[in-house]
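As a starting point, one isolated chain is supplied in structure tokens, in the form predicted on its own.
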Amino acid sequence: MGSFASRLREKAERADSRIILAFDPAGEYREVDRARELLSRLSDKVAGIKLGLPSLLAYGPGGVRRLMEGIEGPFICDLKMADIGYVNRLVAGEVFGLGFEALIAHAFIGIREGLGEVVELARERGKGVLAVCAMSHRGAEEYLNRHYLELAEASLSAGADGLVLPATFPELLKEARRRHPEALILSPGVGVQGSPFGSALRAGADFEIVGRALVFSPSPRERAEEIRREMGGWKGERSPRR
């Protein structure tokens, strides 16, 4: 079966893509059938698909199962979990039971009785955990992003499968990659948030998380192909840094 990171990279190779699609229901996509149609059209153009709390609230657990059924992921649940380990473990169990292959949790909660319990459950289930160590909005500079290196080190030491670090702060990506050359890194903040497609990859990320630029495009498949070309396809190397 392999680790989540290996499964994600295998899908990336098949799709020849470094895109992680971030889908949230809005407009016509509040209807689960329309959302399924979109994800079906894009699944072979992306390395993975990320769903967050808006999808769980809009569709409910049954609707989310229906949304994912028959569509190739891997699917990542982005709740940015930030509670005590006991609660996070309960939530993670429900998330994995819905069919998600990985989840995203905040690293700032700490390892003991925090992130560690989520990682432990993921290992038991053959699932993945991605740890948020910095965020892409400007307010993140006030507190969170000041500690990204400590959070990255702790997360990887705890057994997290990868890190989430922002394209909008490329210096953070560069330093994290320098210190952790083998780490899996996913990066939001490209497209609508302002960073050019491919910029996070050049700074050290493995994948770029793309949401609104694809979801609200009048031609999502064509736009996905354009973005893929801008990023560069998956050639097996960690990232096309230059």
Ligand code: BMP
The other form holds:
Amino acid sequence: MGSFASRLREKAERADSRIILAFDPAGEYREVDRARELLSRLSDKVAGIKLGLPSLLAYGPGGVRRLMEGIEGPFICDLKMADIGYVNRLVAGEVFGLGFEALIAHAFIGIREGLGEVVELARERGKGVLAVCAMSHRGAEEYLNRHYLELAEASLSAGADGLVLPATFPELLKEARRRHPEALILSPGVGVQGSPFGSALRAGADFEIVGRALVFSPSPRERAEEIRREMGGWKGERSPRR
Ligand code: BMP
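Given the form predicted on its own above, I would also like to look at the protein as it appears in the form predicted in complex with 6-hydroxyuridine-5'-phosphate.
Next comes the full complex, this chain leading.
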């Protein structure tokens, strides 16, 4: 079956894409059938699909299961988990039970009785854990982003499958990549948040997380194709090794 990272790369190569679609429903997409239509039209243009709390609350767990049914992911669940290990494990079990291939957790909770327990459960189930080490919004500079290097180091040592680092602070991406040449890095903040498509890849990310720029485009499939080309497909911005 391979690791989550290898499954993600395999789909990325097939789709020739470094886009991770962030689907956060609003408006017409609060209806699960409309959401399904959108995801089916985009799934072969993207390397993976990220859903989060907005989807879980709008559709409920059963609705999320229905949303994903028959659509190629891999699907990543972004709850930015940040509780004690015991609760994290319970939530992670539910998330993996719904069919998600990976989940996103905050690294700042620390490893012992925190992220470590999530990684352990993911290993048992053959799933992935991605650790948020810095964020893309301005307030992230006040506290979290000051610690991104320690958080990245700790997350990878604890066995996380990859890191989430912001496109809006490319210097952080560059430094994290310099220190961790082999790490899987996903980066949000391109498009509506202001960073150009392809900029995070050039700074060292493997994938760019794209939400509103695709979801609210009048022609999402055509827009995905344009963005995919701007990023240079799978082999465009990063070395083919990754
Ligand atoms: P958009 O492209 O519409 O700005 O969406 C970005 C997505 O990435 C959202 O789903 C958001 O939860 C996520 N994200 C982010 O924007 N910044 C971060 O630092 C971490 C994230 O997961």
